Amino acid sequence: MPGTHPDVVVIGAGALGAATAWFATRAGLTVEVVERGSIVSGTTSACEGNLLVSDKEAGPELDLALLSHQLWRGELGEFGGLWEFEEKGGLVVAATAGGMAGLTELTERQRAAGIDVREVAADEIHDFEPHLTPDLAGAAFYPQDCQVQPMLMAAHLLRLARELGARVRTGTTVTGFLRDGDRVTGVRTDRGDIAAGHVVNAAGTWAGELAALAGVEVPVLPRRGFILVTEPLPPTVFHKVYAGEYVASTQSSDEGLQTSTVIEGTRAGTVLIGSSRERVGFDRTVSLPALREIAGKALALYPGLAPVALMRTYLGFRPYCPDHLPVIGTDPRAPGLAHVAGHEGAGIGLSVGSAKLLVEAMTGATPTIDITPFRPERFSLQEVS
């Protein structure tokens, strides 16, 4: 874009930044993406690529998940092979009668909100997952749960955006914002200033720090999680399988360690085993207690994994927001600035719906769904109230 400035500068080249760049270029906007590291070098490189509806209560986040599900299969459907889109379905299991009663209540609320969910009796579970423990009270099957390879997804969306004219600058750190009075008119970087009509904060776990440079509060914090990776196996886990308490853990605000089982197979034959949550800042220390809990709970569901070797573990930081809703929209506290961040563990699945809503907001289009629950200024409003 020699001699002109872009309509939009997107800060961050992860899943949210990539999706925003693609939807913005599709809307006819000129886009420049700036990333201080390499592409997909943050949370997007350290997650499982979940596209879930099953772990969400009825409400704004579920509405966003259903919109995203439509987009993954619709506007983005022709590209699914690029990022290994797989409609594997999710199986949520309950170990006790009480747990099954709670799962049934959840499924009733979800079904009323438009989720396709089917109850699975205890004696039918092995039809879905033959290697699961027989000591289960029941389950629920969610055919809408899907999977992508997150790094491929973000990298290809950036490539597709570049084919539509977007520019991507890696190794470029944003150090501040250009201003015209209160209005944000671009970014300052360690490689020069970039003027723009809109600036999008898609900085993942660093979104709060970036917002602070503009003088606004967006309380996104890192929440560490670990994943275990087994050696390649014959087909063992056929769906995304997780324990019923996983839903509660996604809505918890506790700082301490929490673990709940999530298990899935990959095309390469490895099995990914999670999950843990703890707020420890950006501490990258490997926590043996966390790994031990994850492994122990996984073996309770899949005893046959006991002799299997682990190839590696890895960790990442979810961008946690205290009210468990993402931050999406233009920011009236700093006109010209917009945010798409704070999705915690749901950022891959919700990325496309979030990006579509944000671009609609920036261009003045009618929003596909109500964006009000995600507005950036809600935290300031809570302080006033």
Second form
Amino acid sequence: MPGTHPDVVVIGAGALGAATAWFATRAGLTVEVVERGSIVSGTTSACEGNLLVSDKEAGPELDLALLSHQLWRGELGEFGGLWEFEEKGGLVVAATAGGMAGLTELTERQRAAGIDVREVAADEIHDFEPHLTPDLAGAAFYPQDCQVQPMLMAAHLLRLARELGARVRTGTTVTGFLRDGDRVTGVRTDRGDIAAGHVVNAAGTWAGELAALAGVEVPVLPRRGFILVTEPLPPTVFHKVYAGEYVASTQSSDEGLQTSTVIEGTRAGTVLIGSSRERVGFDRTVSLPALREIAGKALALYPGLAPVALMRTYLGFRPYCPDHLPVIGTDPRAPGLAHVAGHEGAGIGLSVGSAKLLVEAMTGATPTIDITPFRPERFSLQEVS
Amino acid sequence: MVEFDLAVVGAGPAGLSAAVTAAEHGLRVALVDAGTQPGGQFWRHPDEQHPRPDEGRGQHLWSRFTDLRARLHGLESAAATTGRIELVSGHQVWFVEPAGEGFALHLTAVHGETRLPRVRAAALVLCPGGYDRQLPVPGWELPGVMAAGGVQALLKAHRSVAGRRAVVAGTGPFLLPVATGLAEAGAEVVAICEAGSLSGWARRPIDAAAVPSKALEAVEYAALLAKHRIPYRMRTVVTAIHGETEVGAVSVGRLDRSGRLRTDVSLPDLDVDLVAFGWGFTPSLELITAVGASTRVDVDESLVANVDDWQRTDVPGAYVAGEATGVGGALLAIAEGELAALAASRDAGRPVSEASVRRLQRQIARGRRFAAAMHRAHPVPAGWQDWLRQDTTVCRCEETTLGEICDARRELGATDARTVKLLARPGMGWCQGRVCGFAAAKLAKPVGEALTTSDLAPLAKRTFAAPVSLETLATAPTESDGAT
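Any chance you could show the form predicted in complex with the partner chain after that form predicted alone?
Every chain and every other molecule in the complex is listed next, the one we just looked at coming first.
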């Protein structure tokens, strides 16, 4: 690739890479995206497209979610139709009185942190979701929870970035980095070198391997998940509906199979039914026990779905970090290198806030919110000061 | 819990032959089949509960079937110690799970069954067969457009004629039995539109002569076409289907030597109420990919299983026979099924006749040469996209148009079939790309580029080999439960 010398090379054409390309080009930078496979071919193509605030507690991830929510509705609002943006709201349900007590405590903390949440009494649940089982103790409604179609979102952000001059090279694998001492000055690929002012690691679940190529540790690991996809149905599930235990499971670090119910309808009429979490590396074997448990728990909430046919499943690998926070920012251990990865199951929703913060960090702009909780070097025993 | 030495999936020519041969070599065999009675698509026939003397009418190799069926019924009541077959009819395999050194097949329940059937076996012979390959054409979503195999299935099983005035179109020798079957049943067949020129056969006479019975069949068909005055038009294609609520007429066009649509030839429309399309066959690969066996692209650009000259896949204990190793017809499938059974028997420590093995291997090699020659003589024409329009539906389940596929490529930057599917949804619907998969994969590539395994394999992988209800999945026993 002779002659190209972009300001920024973004590695990875998933949701995070696409959002970074968009915000960087909007900031006036020249951008080149390199992707070893096809666009949107990794975890972006195997997830639900959640933009949730309801599963967050006060803290840096919630701040990032609220920033992202603002961007989805504001700066990116005009494009919402392209990626099926829908402010459908989330309904978290509790099966028992004890579960409802826990949910009430959570919602009080969340309300204090700025989340819009309303308690829903057991006899009002039917008004939100007529097909939910009547055997519930109560629920909480989160009007800010949204949904996008993640593949369309990432593909359109890449297209919009291309229209502003960005280049996207698929089928191009990064094999190493150009260095000037500690400094990263570009990437080596199987199709030639690209020198750049900044290199952004947006390689998703594979970001840890890529960081290792640059000699820095960024502990992003895979957490496998399955989603069941039904045949197209008439409107049946109107909100994002999930069981109260879901919040606990997103924050859990257990090794074994965990499942917690998340159900939602899509524009195409299919119903997506999740979710499972397993630490099994990059094993792509379909696990019948995991699928069975997801199906069983979904039927406990929506017994009427029993005869509905399943057409396919998604299998994906969430990129998670040991402290369940993403990695966002420039890397002082390898100046010139920056990371935006490790969002676990929330990467679609948090992609835009993360990309905006990263571009601010790369251009020296004042950060919209505090980015230091996400600093990539936080896992090192001795942080570089 | 039932334990078997061997599970055979599919009771068509390959599967029947495999099950009978394996049981005759002493194996305890489960023969699992979606149909209510054995025979598969090739030997689909009227309900045996109401026997009729003419049940073999319109069939080919029927005596091979009645022989296999008689042996099957004998083996169903044989002693388990000497080899026996348990026929599990009316069940589809929806999932394959590893079970110790073997496999557990999860089957769909039939009405009234409360426990979900599961078959565990030390080895598998997969004989899933295939179905008609389809290409999109403007108007093909109208009622009255059918797969040639669907038309034939109605004839064979129910003696039911799908229309009164038919055109049979596409390419390949399978168009002949469908057209003559319709005519024998009383329909008027206004034309067979064969896209190929058949000059390919003459160029490879040795391959075509390799299977003598095929030449004989051709003579029979020529006589039937003459008897029913069915015009056989070569290098001719249906380019559009017209009608408000159902098929009323079709436009036809002529191809040049390179398979492109000639613009200098104008042919009159044909008034028909039935269009039967067949562009060769697509093998069913769900179970082959589910067990993890590797695949390759055959001469006809179908994804097929990789097998060695014993029908073994690269997964220990998994064998494949019939169309899923490469579309080649019933005779070849019968031989492959028999060889797979001999291989499975030998691998299970049973003595088998080396002479039989060598005879079958020679027969299969001949059959493969013939099949390759047939595929070369009946390619999907190079110009099949010439008569599509931007608003032509490619995926009928998701109503994805050609224009939407072009947008996914040009506007959104999709560079392969999987990404086109993710962004424009062809193959995402009810049939999971079984109908449009080939066309969608071709349309995702530059015109004229051949398909590769990496184009087709991601589209052929389906978690559920058959649709399964949430309730079935939620109550399925799994190997992780331990002994039950």
